[in-house]
Amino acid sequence: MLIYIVRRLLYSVVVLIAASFIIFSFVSLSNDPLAFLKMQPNASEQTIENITKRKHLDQSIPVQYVYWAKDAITNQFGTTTIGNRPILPDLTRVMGHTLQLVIAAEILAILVAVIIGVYSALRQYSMFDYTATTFSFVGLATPVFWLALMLQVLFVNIYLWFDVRIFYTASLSGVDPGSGLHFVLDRAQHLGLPIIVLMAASVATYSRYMRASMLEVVNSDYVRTARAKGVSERGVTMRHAFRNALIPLVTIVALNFGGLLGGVVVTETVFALDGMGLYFVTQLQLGDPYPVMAWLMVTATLVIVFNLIADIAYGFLDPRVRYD
């Protein structure tokens, strides 16, 4: 197992280096990072020239990449093109906000999906099974932005009709969130709708995988043997079937979690949340390649890390899995 992990880590470093160069090349060639500054009437030629020299924008893409890589490793992702602001503090702030959203959404989605998937498998072709299947297809087919907008409209109207504030429809916290329990409740009201939006597709996906995996396991030979030995149905389900049925779900959750951390662009933009998604959109509109590169590298690293976590989890969930 240790050799496998080390080998995967070494492969991951090579993949990250290759991906970083390709991404940097495309981001740098896509637009002029000084275009926004050049449109400002009070921007002097000397200012533009100083920034060009400081960021080596007058040199070739490979040379720019080498300087960027040096800054990313030694200077905490460097600074922005305009304003010369450090990138890491902003990235750390938005990462913390996104983690709150994604972790809460994933924990709730896993709990709900596992319950639905297991019960659907144990009650195959029942009314509950058909209903869960229908809603899972609806969840997979529903566009994220549309669901977010519909929820905003719904809860705004609930507030207008009944003067009851269940969830806020924008921002990360109120003007005066307070502290302690008051802060937690305020944050929960602001993150409630984004969490529901992220949960929709996740629950639909996870529950289908859990149902299919559970059906495969409950019909296997060792489960029938356990029943023949007189093990209770609860014991068969929890001790023999449930653990093995989790293996495919672990892969999907790990891959989805890594993707969600960097891919909540639509949700955070619609709800105006100060997270990684909104940060990416803002920097992309400004045309600054350095914060965009930092965001992309963090996202790529997370995807690779959670791929590795999924592979390692195999060995703990299924003793039959061995890595040479």
Partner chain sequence: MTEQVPATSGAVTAPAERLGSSADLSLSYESGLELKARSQWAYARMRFLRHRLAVGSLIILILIGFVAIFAKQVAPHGFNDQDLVNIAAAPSWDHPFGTDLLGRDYLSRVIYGLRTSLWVAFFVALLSTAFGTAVGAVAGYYGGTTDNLLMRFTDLILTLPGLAVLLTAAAFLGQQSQSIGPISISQPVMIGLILAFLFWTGLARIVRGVYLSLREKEFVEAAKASGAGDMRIMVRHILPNCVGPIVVTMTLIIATAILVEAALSFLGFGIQPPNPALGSLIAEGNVGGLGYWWLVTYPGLVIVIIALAVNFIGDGLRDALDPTQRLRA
Given for the second form:
Amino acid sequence: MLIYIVRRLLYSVVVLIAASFIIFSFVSLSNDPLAFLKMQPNASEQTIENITKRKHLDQSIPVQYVYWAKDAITNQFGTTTIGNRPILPDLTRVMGHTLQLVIAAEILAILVAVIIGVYSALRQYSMFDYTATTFSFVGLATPVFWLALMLQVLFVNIYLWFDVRIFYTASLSGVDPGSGLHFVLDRAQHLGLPIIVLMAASVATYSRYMRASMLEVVNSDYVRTARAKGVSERGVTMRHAFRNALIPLVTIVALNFGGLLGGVVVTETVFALDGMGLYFVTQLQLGDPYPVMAWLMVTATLVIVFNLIADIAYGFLDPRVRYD
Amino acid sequence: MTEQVPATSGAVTAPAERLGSSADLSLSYESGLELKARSQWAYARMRFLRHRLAVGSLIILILIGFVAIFAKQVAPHGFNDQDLVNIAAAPSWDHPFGTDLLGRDYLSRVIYGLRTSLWVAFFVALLSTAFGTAVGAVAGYYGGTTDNLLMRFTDLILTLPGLAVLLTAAAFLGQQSQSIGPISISQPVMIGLILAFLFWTGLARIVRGVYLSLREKEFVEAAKASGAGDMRIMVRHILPNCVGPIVVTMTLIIATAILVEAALSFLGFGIQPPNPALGSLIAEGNVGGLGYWWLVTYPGLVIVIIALAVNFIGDGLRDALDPTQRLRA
Amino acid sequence: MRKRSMLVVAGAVALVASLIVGPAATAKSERQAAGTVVIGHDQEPVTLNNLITEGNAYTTSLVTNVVLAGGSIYNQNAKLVPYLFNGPAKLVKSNPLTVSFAYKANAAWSDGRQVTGADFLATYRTIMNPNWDITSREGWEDIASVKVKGKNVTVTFKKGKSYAAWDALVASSPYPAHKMAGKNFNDLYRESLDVSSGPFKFSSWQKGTQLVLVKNTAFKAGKPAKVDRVVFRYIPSTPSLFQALQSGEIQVTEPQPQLQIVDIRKNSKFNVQSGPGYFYEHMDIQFGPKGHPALKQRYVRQALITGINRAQIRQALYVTPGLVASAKSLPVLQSLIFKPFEEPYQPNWAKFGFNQQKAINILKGKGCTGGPAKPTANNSDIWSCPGVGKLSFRFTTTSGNQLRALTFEVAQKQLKSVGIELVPRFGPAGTVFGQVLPSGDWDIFMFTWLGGPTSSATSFGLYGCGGDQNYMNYCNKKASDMYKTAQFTPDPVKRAQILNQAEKIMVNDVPSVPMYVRPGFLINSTGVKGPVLNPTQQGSTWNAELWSTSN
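Alright, leaving the form predicted alone aside, put up the form predicted together with the partner chain.
Entire complex below, previous chain first.
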């Protein structure tokens, strides 16, 4: 087991280095880092020259890559082309906000999905089961941004019609976020809609997996044996079936991280949330490659970490998995 | 349904292995392969037709496909027929979906947008299916270092955060038509190529698995002994066994491609006007609020309907072709 | 199982209930008690240093203009009025150009120091320091000497370099000499402003969300601010900005022209102002070697401008939807030098009226073939002209700008019906402005010049031979010389005469198609009194100290 983890870890490092080279050469080759600056009507030759020197843009791509990698490791990804701003502080700030959003959405999604999945598996082919299945299909077929727009309009109009504020439709916190409970509630009201939007797709996916794996477990031999031994129906469900049915879900949740990021990009853009997604889109629109590359590196690292977690967790949870 | 059936030309093809739930290979040789294979497809067709939602969806999708293909004949107006007096009019009998900011009939624009989006989705699906199958087949059939290299590359692509890489590529490369030497690639094709580049990985893994498990089987050995080349074995002998998973994955890719292309276009990095696409119609029409609800609602609903239909068909196909693969989403 | 899910449901209900009654009530009342105005904007500043390249943005000016006050500021009529100056700057001598001005006796920094000529001198030196990434040194580099005597300053320009827009130049905000000394100016005011000479001072900047200014109680040079706080909230998408406005999350905003303004105008809770600005949309034509050869023929350019119905485009995009009150309030632009609301404006381009048959006749008359005999809406025949090929032009503009996309689509349709084809070449702003525009590898390019009340003086840069922003490589020696003369003619009346003469010469060459001045919009909820639309770069906060909140 330990050897497996170490080997997996080393492999992840290699993948990360390869990914960093791919990201760097891809972004550098496809975009002129100075395009944005040249677009400023009065950016002087001197300014452009300074930046060319600072970023070693006159060198070949592999040389630039080495400088960039050095900058990334020793100097926290360095600074932006535009404004020479340190990248990492901005990135950490938005990451914190996105984590709040993602963690809240995922926990709620898992809760709801497990309840729906288990219930529809236990009552297979019931009205509830059909409804839940239909909704999960619809959830998977709905574009995230469209759902976000619809909810935004809906809640603005709830405010206009009833003069009741349930959720805010933009931004991360109020003008006076306050502290303590007030802060938490304010944040919850601002994150409410983005959480619902992110949950929709996750609940749809997870509940289908939960239902399927629950069905598989319920019909398996050992559960039948348990039942035959006279374990109560509730005991069978909770102790035997439910626990084992959760195992595949763990993997799915961890592997879903990359997909979740896509939803985050769109959701944060619609709701003007100061998170990773909006940061990324803004930098892309500006056309500044350095924060874009830093962002891609950070997320690639996160995806790799989550894949690793998925693998290891699966090993811990499912004794049938062998390592070789 | 019949278009799903590959021509089962006599001789040695053995598409039975994964299709039948308890197909015994030696038995299928003895009992006459052609007959057996056909009955497998008949089973599959039967199973699919029993899936009422899938059949309904297929009919809807075919209808939508017809509308898209014959957009010129079906659409009541041209997609750029401007009526600069009748701007942003609410839905009415003349314009069931209302009109847009230049007084263009929105139903017609949605139909043409549908055409672009569907075209991109099928293009992406075909391209990535072909590529994914090829990579998976080569990796699985040859194994060893080839397999290792190809699969590590696949893993690497899977590591990249999908939509973000797409956005970067689309923002930096896909905004204008590009020309590589004498070949000029139009902007929607560019977006399609970028999408396809990230969508083949899942299928490559699945196909590799099938090839890996089948390359040692007797019917492959037999083909080898009778002097068939690697290419022939990969294409004629093993490939038919992957048709199930390939078709199912392809439908999933279509659904994903439609949603992702719409998101790209919505964020402004996808298909650029004046080419109408469903996502960019929503972005263009998102002038806010209930005042112009039809501009956002209709193209969105169309996306939902297509994606839903494709997903149902995929579900039906999975039941029909690949009953053991229920859990792979 | 069932009991637990009941608990979850109960918890969720409790949470939602507390959300509704909780901060909903409190946040609102606090805002009113504090006398806060919340301004929504779609772009966040990169830095608060307005002089360096990346700080040269409208969104930065909105914040800095009320913190670092100007000697004079532009009012709603685009007239310079003294602010920290005790009166308008005076022209002492015209050759060499010498001007003098003085700061008010009570003009002071918020830390107690006086605002003096030393601050102006330090600002001048900072701008001329080659180490700093200053956006533009235009005008400043023509200064020969700055003499300071307490609050009084005399500026002398170099001989023959009588910078025409001197009054706006000397009126720019002085930066605090005592804070800049010995600092790296490129890094100064990146995150905050530590001192103020205006009605507000910097309080906090929660990156990605909002920036807060509070009342500067030490401000004596003008009226004290009526509200305690001005909060800038950054909401990057225009539709979301509108949603936030309607749901009361922001109170003042200057949105991009968008249909929803029409809805909001009908709503009695909001006050919508609109008016022309200094941004003008136009289509430039490439004269350089990489442009289409046909466009180097004057008759083709004439056919082009005659075939575009500029009035209809303006009508369709702004008037019919109800974005502007009437066609009169947004006239078709007939000058590239002056705006319709400026006094010296003359409709120099009016000679090119829209006439599709005439456009066809021009081309037919020059021996072009393959085009339509009569303009029709569904025409697909495109002209080919002798020696210069098919009239199919690349049309470059920024992607993601809805109004430009719509303008293109209307113009494309209009030209198609007379047999001229436009092929879209849209790209992101960074690429098309950074690479395509300067490269000259385009045929027709639609974009906006961001001007100001003094920009006419520097027309040479845009339309003179070898002008540094003359990306279309247009050159008419005679007009060019006149633009050059105008740049160093301080007398505004005389200058306007020269400029109009030069443009009349230029118009005959049809180097560009002027479209319209892009109107500005200012929306405020009726709970805020006082915002007035300002057409200049001074921005909507120009009179923020007069704003008040009610109800």
